[in-house]
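Quick heads-up: it's one chain on its own, the form predicted on its own, in structure tokens.
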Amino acid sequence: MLDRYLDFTQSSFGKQVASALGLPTPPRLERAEVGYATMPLAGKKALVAADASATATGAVLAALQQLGATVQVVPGHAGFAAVKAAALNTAVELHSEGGETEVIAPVIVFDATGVAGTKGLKQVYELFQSRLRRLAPNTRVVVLARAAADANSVEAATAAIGLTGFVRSLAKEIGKNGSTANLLQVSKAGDAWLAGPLAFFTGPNSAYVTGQVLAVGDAPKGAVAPAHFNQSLAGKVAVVTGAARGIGAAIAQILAREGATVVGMDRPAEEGALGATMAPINGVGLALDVTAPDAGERLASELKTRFGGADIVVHNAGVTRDKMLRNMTPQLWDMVLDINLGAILNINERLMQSGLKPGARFVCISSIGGIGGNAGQTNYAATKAGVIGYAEAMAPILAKKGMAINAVAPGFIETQMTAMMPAVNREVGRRVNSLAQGGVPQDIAEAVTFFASPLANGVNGRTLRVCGQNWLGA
């Protein structure tokens, strides 16, 4: 659905109307048009900096070099001389920052690995402070610190925490430029696998991603880092419930433009969508309902005999059922704990008896709703929390496996379900986040690849939000 009041804000009148009567002007956010690229950062600049005892910094530099960024530093910063050591250690090139009158460059990574007490995060401070006057527009920000578990100090550990309220307040201030900050908290063993949540954070694939932590660790056994970004779902088959329509669809079209063969699944009575779906990505299509008693056999038996398994799960399929919990019949409840969560459970029990191949990952949709909860909403919050989790829960048990498991949350998304609201909701639904304005499809799709890719091999029982930084439920 077209957002109006955005659209007229960009023109130089709406400006003009908007800022004269104090109303927020929603920035246009860049969003990715194509798929990877070999090297995503290939002719930017990435300003690279760290706190004087920050420990990720040569896996930071060895990243950006594999994206194929440009990297510059600050050397009159409190951490340039570990930047420097690091970028002797990983033989990366650096480049002086340009002047005060330069625009920041579009990518800024921060290593706070080492950040311990409050002169610590002063350094912190210090980069920022007297930069976010010059941000370009869709600038990333992406600040690292080390996992709680990996401190070495309570000081060290109080910072650490200190940084989740420091982006998520950063992110605040600047997404009024369509700009976003997010933190990585990244274990020893994470380093390893930065790249990828880099490749992600630092890119147009994370528009609508913003104020989020995202935990960064060691691989399931026997994963691979990407050698290169481009196509690196190519030879790989997904699976996607609810993929006739709105996100479904949308994350059916963006695995297939990473290389994935799509296996699209939705309820007989959408067989007519859904194979306009499937036709223009070459995908196959399969008229299941997910609460089927038959369905995970028929789907583990379709996989096996087509291709051999699936390396990708999406559960997308899900339903809203809103009633007050005291007007609530028990059909409504049922129905909606038996597509948004019971048949996520006994799906892909069937398909880890055999219907995989080694290394799948899976990725669930959840909401935002299953975390701050919403009135009238009992049944539907139970189940999306329920799927935050199961990820939890299923993380360690598919890690042995050589598999993974994450879910992704939405916030207000721009979709037929949300065009239904009554006009004042929808409005207020788009503007109360850090962006000031509703997501689209697109944006859960790419998180949603992110997850189904190599690019998140670090990562695993994770949620990540994908809501502008709403600001109920943050």
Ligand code: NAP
Given for the second form:
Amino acid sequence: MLDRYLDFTQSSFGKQVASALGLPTPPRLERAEVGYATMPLAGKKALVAADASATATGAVLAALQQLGATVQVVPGHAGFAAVKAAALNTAVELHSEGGETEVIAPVIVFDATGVAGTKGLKQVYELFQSRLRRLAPNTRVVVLARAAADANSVEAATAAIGLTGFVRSLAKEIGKNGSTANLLQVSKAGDAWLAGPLAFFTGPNSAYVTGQVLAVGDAPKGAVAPAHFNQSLAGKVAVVTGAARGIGAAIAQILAREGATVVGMDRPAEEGALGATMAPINGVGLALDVTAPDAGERLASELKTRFGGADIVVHNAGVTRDKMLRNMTPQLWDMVLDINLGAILNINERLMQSGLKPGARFVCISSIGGIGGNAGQTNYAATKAGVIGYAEAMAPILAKKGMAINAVAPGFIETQMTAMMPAVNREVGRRVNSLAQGGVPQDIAEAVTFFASPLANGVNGRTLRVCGQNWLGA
Ligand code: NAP
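We have the form predicted on its own; now please give the form predicted together with the named molecule.
The complete assembly is shown below, putting the previous chain first.
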């Protein structure tokens, strides 16, 4: 569905009207038009700063070097010595930031892994405060912190959590020009796996992800770091359920863009639409209801015979059947529970017996409705919160087998599902976030593809909200 208001406010007349009436003027978001480049930040500047006791700066610089960025620094900043020392070890060339008139680099990475107490937090203030007025549209800010549980003092644990509030508020402030701010909570073991998350969070692939905290840790057994970032799914086979249209169709397209062969599944009634989605990406359509008693069996045997198994399984099929609980029939309850949650558990159980290749990755689609809850969605929210719990519980089990599982929680996304909402609810739904607009299916597909790829080797059992920092549960 088109966001006509966004288009209107992009014109100078529209901008004037919106500003006179005190209405939001949503920024135009830069999204990826092609797949990841071999070095996604080649030709781009990245401003790197750190707190004076930061411990991940070497890993950050090495990752940015792998991504091809030109690293800028601020020699007058309190943590400069830490950056300089890390650069000596990694042989990364540092360039001083330009003068007050220069636009700030489009990527800013602050290593705050050593921040402790209020003095430590002041270093973060000092770096950002003086630069926000000169921030270019669609700037990407990434702050790194250690998890509070890894902190070696009360001051460090306090500051680590303090940073989550800082980043969430910064995201709300800079969203007006399409810029994003996210926090990577990286453990020591996660330092080695930073390049992939940095590729995602500093690029156009995360245009609708802001104000989020994502933990990066050790990779599952046997995981290998990607040598380059383009076509990271070449040779992989990916299953996507509910692939005929909407978010599922976009997931199939973006997985294929990064090189995967896609097996798209949808209900037999959608066979025509499924075929139309699969044809341009040379995918395989499988007309199969995810709740069919033999769904797992048929999928496993199809995967075994045609491809020897799947590398990626994306559980996207989902429905809403909203009713206040007091009016909800058992049929509506069961239908939503069976499709959105029961089918995931059943299909995965069967696939884990046979039907997967080594190092498989699972991605499940949750919803911010499962985090914040909505009146009239007890059935839906139970399934979408259940998906988050499932990913958390399965992660350690899968890691031992060299596999991983994560979830993506979409906010308001422009699809047939949201086009059916009453007009006023729809308009409110798409504006109540830091970017003042709804996401598009590609936004969810980019996050799913990140989790499905080796770029997310260090992320397991997590849920990432792709919601423009929706004010509901953000
Ligand atoms: P959609 O446009 O309704 O597409 C869902 C697809 O799943 C449809 O092709 C649907 O087929 C298929 N499907 C439904 N039941 C199925 C079954 N039993 N077996 C196989 N396929 C089945 O929905 P969407 O907006 O793309 O949503 C995709 C996922 O994102 C869902 O899990 C949804 O809960 C989640 N989500 C969406 C939003 C949003 O704003 N759109 C927000 C949060 C979460 P039929 O048309 O035949 O039913």
